[in-house]
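Take a look at this single chain, the form predicted on its own, given in structure tokens.
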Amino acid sequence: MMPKILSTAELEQVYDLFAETIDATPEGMRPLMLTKLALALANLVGDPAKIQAAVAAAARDL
């Protein structure tokens, strides 16, 4: 599992901001941003073992 860092409230505000962004993006081109987002997130993170396990806790359960 992973750590919570953010507050419930501050997780709902990304996910809206994640949810209006892919609206607002035509359809195909949604993967390369969601891929361009994922490459600035991680290098905002700057560990590879904790992009590793975010990836391993995004993919479980799909």
Contents of the next structure:
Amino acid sequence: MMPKILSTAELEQVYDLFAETIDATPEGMRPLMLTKLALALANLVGDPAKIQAAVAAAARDL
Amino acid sequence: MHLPEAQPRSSIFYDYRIHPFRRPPELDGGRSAAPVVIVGAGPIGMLTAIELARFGVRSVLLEQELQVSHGSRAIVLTRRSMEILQHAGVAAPFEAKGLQWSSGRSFFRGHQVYSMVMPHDDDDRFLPGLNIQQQYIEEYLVDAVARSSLIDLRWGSKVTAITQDAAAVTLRVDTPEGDYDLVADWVVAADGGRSTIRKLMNLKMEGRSYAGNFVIADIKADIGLPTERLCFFEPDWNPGNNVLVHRQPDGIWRIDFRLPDGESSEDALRPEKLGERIDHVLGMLGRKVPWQLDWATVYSANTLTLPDYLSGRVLFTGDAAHLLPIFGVRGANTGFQDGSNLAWKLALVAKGDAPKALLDSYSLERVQAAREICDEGGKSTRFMTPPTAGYRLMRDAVLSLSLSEEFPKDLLHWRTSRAHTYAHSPLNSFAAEDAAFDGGVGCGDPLRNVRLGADDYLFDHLTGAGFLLLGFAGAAGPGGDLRDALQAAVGAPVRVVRVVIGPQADAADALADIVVADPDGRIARKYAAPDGAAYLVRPDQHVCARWRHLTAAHLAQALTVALGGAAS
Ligand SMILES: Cc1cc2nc3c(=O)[nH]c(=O)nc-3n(C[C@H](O)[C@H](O)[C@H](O)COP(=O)(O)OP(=O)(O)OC[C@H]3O[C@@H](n4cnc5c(N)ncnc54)[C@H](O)[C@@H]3O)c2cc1C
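Let's see the other form, the form predicted together with its partner chain, since the form predicted on its own is already up.
Everything in the complex follows now, all chains and molecules, and the chain you saw is the first one.
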């Protein structure tokens, strides 16, 4: 289980920001945009173990 | 000629009663003396009339139909709505009939992904939610209206035109026996979401409407589950969409689900199709029991409000003023707060006891509340009915993550309608004195209830129509400045009900209209009030000034501000 770091209000802001950025990206380009986003966030996290946990959570229950 | 439906609507649980049209004096050259006409006897129009009557103001209440709401419509009343109904003196039948509840659970792919118990304080009389069909809400309010000699409820009377000048409003009213003009000082438009008055005056609401249609179906079935909010995201039989289930009195259950995009309302309401989906829901609940349909309809979500609820001598309230998403049960609950805010102000202005500016504060406070609700309700709506591919992808990601992770679960919160705070109201004063309290109930907030004993709460004692002055006295009764202020309150330009709260009930008799014994200091603690402190409370139970030490001069200043006069 990952810890909760963002507050609920911050998470809500992120939710809207991501949704609107996806909508602003042409449909065929969305996987590319989201993958770049994942890479950029991984770089900001800076901890390979944490990144691995996030990848596992993302790949689960699809 | 307006010919309303004269046959009782059919329902398997509710006996509709036809209220006959009665010929009004205007059709024979007479005239009503009521200063206020309210258009629409829905929940909000009726509450407004009942509240006006408590302040001694007559009203004519016009209703185009001859019977109450078609279908159960708004089925959840919040605690705040119940407190407002209690204050209006009409809560008892609601409490007796309604099903109170406080928790909810959400499911995704057969797993419980979210559960919440809404906050409940031991000091509250009512639980956070009370389920009751709108037919009963209206019936109980019709009964209360009938008990008042100040309300002239005219069934079968439909407003078809409106004109106004600086002095008065004239309504054209169509009835089964012909039409007539009705003149009033003030008109309250409580004529619902499709408001005739709003259209006739060509006023436009602001905000957005969401795509996506939802079916509401009420069934009678022996499901045997407790009263709670159940939400199922994306069940197998309705991929991409969600289902809500709520219990109602009389063995009725509300099933609410989103339709696949592109499916028409007519198609969705076809008996075979609807029946199949209801069976799916019962299967999902693990209760494949026989059922009977009472009522079904299709709706969509809006976050719309008029930018101003005051237009000359016409005041908008309830759904006529705003259309809010039902996620978070906002329709009727927001309307009750509107009605309770409006009624006392309109009563004082109609009687000439307050300047017209007081009505501006109604619009200001309630438009602000509606905007906050549009914002909050918009978030729930974007989760429940994602408007775009981006929002749908985010919603799906959150649901999928919530099967294994805790951190995104707060996004599943359904944000229930809440009591609004008028912290920036122009009717508040003595901000520094307010800030000097260490806790308690702040300026602009609604009063908070306190449990005093078995079936005995503070709000049960705070009856009477007027401002309330809550004075906190020590063991020897109110002394010095508080005593002077209580005495001065008698001569105030409006009625101030003096409530003395103290450890000894009999120490204050002569100075108080109401005495509340507080032997353990429970009320004083909740209000963070030392001896000599006082709260000035508006007739809609919102605090507008408070002092740790009150003097008569300060009370007079605060009252002037609270009546819409110039700030001190
Ligand atoms: C199909 C449907 C389902 C709903 N479901 C829910 C729900 O699940 N939860 C929820 O919280 N809310 C729900 N609502 C909203 C809720 O019913 C309203 O918010 C609530 O009834 C508002 O009360 P009101 O008094 O402002 O308006 P209304 O209850 O609409 O009352 C308006 C009254 O004015 C009368 N009227 C209209 N025009 C005229 C005229 N020209 N002359 C005279 N009389 C007139 C009407 O006949 C009506 O009686 C639903 C609404 C609808 C329509």
